[in-house]
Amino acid sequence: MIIACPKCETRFHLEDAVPRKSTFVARCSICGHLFSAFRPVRVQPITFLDLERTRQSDVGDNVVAIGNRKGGVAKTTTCLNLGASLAICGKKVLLVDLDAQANLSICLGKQALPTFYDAYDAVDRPLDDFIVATAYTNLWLLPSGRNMVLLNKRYFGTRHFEFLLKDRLATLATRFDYILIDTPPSIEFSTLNALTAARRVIIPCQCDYLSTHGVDQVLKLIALVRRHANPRIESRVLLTMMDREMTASQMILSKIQNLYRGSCFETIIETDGQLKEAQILSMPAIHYCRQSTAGLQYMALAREVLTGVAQEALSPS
């Protein structure tokens, strides 16, 4: 391993076996400067269960990932309440939770449960097993949890490491009719996983003026992971957080739908104090009240999920 003093830039060599931790204080021995230093991390093969078969199959219409790298655009929220939107009506839903801070799961009260770090481990258990059920019919969750993080550290950069997800939820292609992931608001293993494994994209984006370089940025590795592993992928932008008495929100709701004209949901998702509420309880708007401006919106957009996927269904190949 090569460690750099930060002060005069000197590089030492050392064997990777000599730093007993993975964080250690080094002195350097030109200029006597301490500073932290980290043992590297080799990354390890992954085990799949069919990995040919995972790369030549087309993923699951129903695997639908929530995604952007601008944090605080209602992703988590979204992935929730569409979720229960959907169970609403009669669909039976997964949440995967793949966002190593757990909201999703803190959300529904699932925290502190074993993860998809755990059902990688015990790859002799179904996937199934480290599924859990919610307060909510037809509404199931995969959990998150601190162990997460250690997907990236171990496995990011592996050979076909974005199809290790793919290659589990395969197994579960029968039992739900939708599967949604929520996805870090970064690019790592977990999130090259979830576009990878999805059919769709929902992209939310804030009604606020620096979110649509968000927007841009998961597009860009969209159009990256069509080329490379996942060519039926596609996306659409959904606008969240719109505040209708606000002339400035009115304007940037405006220019996102002309920049990505075509490629929007039809639904809003505007700013509902109930909403807040609802997430002070953990529960999903719907849930929460029936009658919630956002709690409405999110069912209007279930239903034009599940029209968009109908109509496609019917429409020749």
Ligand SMILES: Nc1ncnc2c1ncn2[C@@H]1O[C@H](COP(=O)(O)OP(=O)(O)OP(=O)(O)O)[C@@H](O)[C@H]1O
Second form
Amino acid sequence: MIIACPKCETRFHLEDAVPRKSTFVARCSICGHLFSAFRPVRVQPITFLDLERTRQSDVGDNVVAIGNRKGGVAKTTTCLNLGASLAICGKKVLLVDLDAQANLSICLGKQALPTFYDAYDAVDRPLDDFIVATAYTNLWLLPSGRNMVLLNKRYFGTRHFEFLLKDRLATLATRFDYILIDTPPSIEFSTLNALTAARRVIIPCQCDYLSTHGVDQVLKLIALVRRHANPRIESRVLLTMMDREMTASQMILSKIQNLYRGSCFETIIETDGQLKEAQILSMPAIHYCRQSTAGLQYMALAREVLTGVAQEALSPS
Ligand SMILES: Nc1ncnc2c1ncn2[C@@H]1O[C@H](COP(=O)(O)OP(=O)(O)OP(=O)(O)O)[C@@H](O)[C@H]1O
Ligand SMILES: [Mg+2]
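Previous: the form predicted on its own; requested now: the form predicted together with this ligand:
Time for the whole complex; same chain goes first.
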């Protein structure tokens, strides 16, 4: 680091580590002048767009992100219950909790465990080491915790930051039939990483007046990611927390189905008290009660996901 005395213009070479503060006072050893000096801030280039890298690798067909800019629309609930339903259908499922709130980990009773942040830091250990088994056959979890906020702080804007998750998940490609990623209600490191890693996005949309705004925002982000980082990404809207007794809920349902015609799942998830009871016991609804309305609807959603993927595999490209 080089600083210059503003009075006599003598230039001095300082070792980078010497001034620990970003602003400090220096005395010129030639003319004795006191002056303020500044440590230069090192800025890493922000590269969201990297076509060369995009061309090099394809996303895994089995990676599904669950996302919506709006909070409380059943992202976590969908991740947990769809994952549990796919697991019941005999598929090996990994749930990735990318939300620092760690609601998915809490819902499975897996708190205070090493997270993706720890896994990313531990370069000499495979991601496998951080995956934990759940109480349910075929269902595994990569937990989240409070330190996940540091991912955003440390890596947002660094070169290839949006590929960190995709790179690490690539090492697990053949171990799981499905990898479902729960994302936070915001557009930052985790959401961008999930959308870059995923072939499909499920956008839960609560049957409520303001929900479509969140869907529009995430659709815009998906369009951006499709252009710059993940050309094969596809999305579908899932209507959640539908209350058949409420006229408003019916009105909003038909509005949303019109707005996103052809891009909605046929399955609709209804509001269900048993799903809430299941959550208190850290259980997926279908494991809590075989007759749970929402639990059965998530089973139907799992079958819809499975047939959609199977049809796609059969159709010529
Ligand atoms: N089908 C349902 N029936 C009843 N309650 C539900 C249903 N789906 C979700 N909920 C409830 O709605 C609340 C929000 O759900 P959830 O935490 O899954 O939303 P989220 O989108 O993940 O929220 P956040 O944006 O904070 O991460 C929870 O209390 C959950 O129990
Ligand atoms: Mg959530």
